[in-house]
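Here's a solo chain for you in structure tokens, the form predicted on its own.
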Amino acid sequence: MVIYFTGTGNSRYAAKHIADILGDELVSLNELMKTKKSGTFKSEKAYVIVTPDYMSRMPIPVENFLKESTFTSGKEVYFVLTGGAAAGNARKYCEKLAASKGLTYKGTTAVKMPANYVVMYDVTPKQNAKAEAEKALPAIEKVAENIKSGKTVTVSEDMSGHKAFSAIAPMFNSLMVSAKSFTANNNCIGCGTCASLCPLNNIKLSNGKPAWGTECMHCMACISACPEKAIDYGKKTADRQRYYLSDEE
């Protein structure tokens, strides 16, 4: 079973290719997290968990959701992180998660994908998303083949930096990650794309415009997928492109 969480499409893209090569079931954590219930996973094959890395670690809300979930039948688990920089010491936390679920840890690996954190830097524009993502296909396919062969996977040297980030991720998440600065400008058409994609159900339409609550994980789905580029994060993103790899890619 290939279980994935995605913000702007990178991890979904990787997970789909891995599932195709493995001939395995594909499960969206986004959909499960929106239900506000813990997950129950059952598979005769190894579990493959594919997520972005936030601060060189699995997103904290995703990690917490998996800790509260139940895994039955399957005995092994692989972790695949997609990110624009490095996976730091994510392996340590993935291994702890595996142990807490009674699963045999088969390793953590990382695949370099286009960066998406528009709040902090310029990103690849949507129209170039597919072409940029395709550059990662050889690495994704290699990971899938290793998993198919039952091999243990590891993080390559070029993706192993930023180890200190992994340790401070929870603090960064609690102090720096907020929805307060998200706003919708007059380009907003009230389509509800942002609300439908928010994995924490933190966005509601009010008088045809999105309103953000107090929960946020900075997955960038709302700002990046908006068809009218109507959402900004303070003044930081006004002149920046948005990266979003759609489900059809």
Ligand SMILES: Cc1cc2nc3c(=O)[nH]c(=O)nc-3n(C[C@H](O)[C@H](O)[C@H](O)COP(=O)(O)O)c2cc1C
The other form holds:
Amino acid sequence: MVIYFTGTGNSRYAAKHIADILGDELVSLNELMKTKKSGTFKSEKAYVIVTPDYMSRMPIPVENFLKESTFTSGKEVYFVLTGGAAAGNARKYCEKLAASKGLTYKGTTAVKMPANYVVMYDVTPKQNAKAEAEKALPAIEKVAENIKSGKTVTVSEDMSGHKAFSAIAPMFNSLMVSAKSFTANNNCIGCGTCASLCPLNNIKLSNGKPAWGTECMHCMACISACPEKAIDYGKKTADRQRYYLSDEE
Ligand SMILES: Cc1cc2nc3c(=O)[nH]c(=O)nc-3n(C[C@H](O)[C@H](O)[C@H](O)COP(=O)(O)O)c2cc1C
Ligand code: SF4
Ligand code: SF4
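Having seen the form predicted on its own, can you show the form predicted together with the named molecule?
Let's see the whole complex now, leading with the same chain.
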């Protein structure tokens, strides 16, 4: 069973290709996290968990959701992180999670994909996003083939940087991760895409405009997927492009 979480579509793209090669089912954590505090997963095959890499580890709300979830015990579990640059010590937290769920840990790997943290830096322009994601296909296919043949997987040397980040991720979240600076301008057409994509249900439409609450994991779905480019984050994003890889890509 391939279980994925995504903010801007990279991890869904990787997960879909892995599930295709494994001939296995694909499960979205986004939908589950919107409505529940935990999930129940049953599979005869290995679990493959695909998520973005936030501060050199799995996003903490995703880790917490999986910690609360139930899995058919004794099964093997693989972790595949998609990241722009580095997965530091992500392995340590994935291994702990596997042990806490009674799953046999088969390794963590990281696949380089377009960096999406638009409130921090310039990201790939929309028109290049699909081509950029396609560049990751050989690495995604190699991971899937390794999983298919039951091999263990590891994070390659070039994706092993920023080890210190993994440990300070909780502090980074409490100091830096907030929805306070999101605003919607007059280009907003009230379509509700931002609210429907928010995995933490942190956006409500009020008088046809989004209003952000206090639960935010900085997944970048709202600001990246808005069809009118109506969302900004303080003054940082006005001149920046955004991309969102849709389910069809
Ligand atoms: C909050 C946040 C933190 C991130 N931290 C890292 C990081 O530590 N290392 C890295 O390689 N990429 C980092 N990125 C980039 C994403 O991991 C990368 O673009 C990922 O493929 C996005 O996946 P998604 O489209 O499935 O959400 C970060 C992105 C966000 C939004
Ligand atoms: S996605 Fe954009 S246009 Fe649609 S409601 Fe949200 S801010 Fe408005
Ligand atoms: S408010 Fe936006 S950035 Fe924050 S979790 Fe929701 S969709 Fe992601």
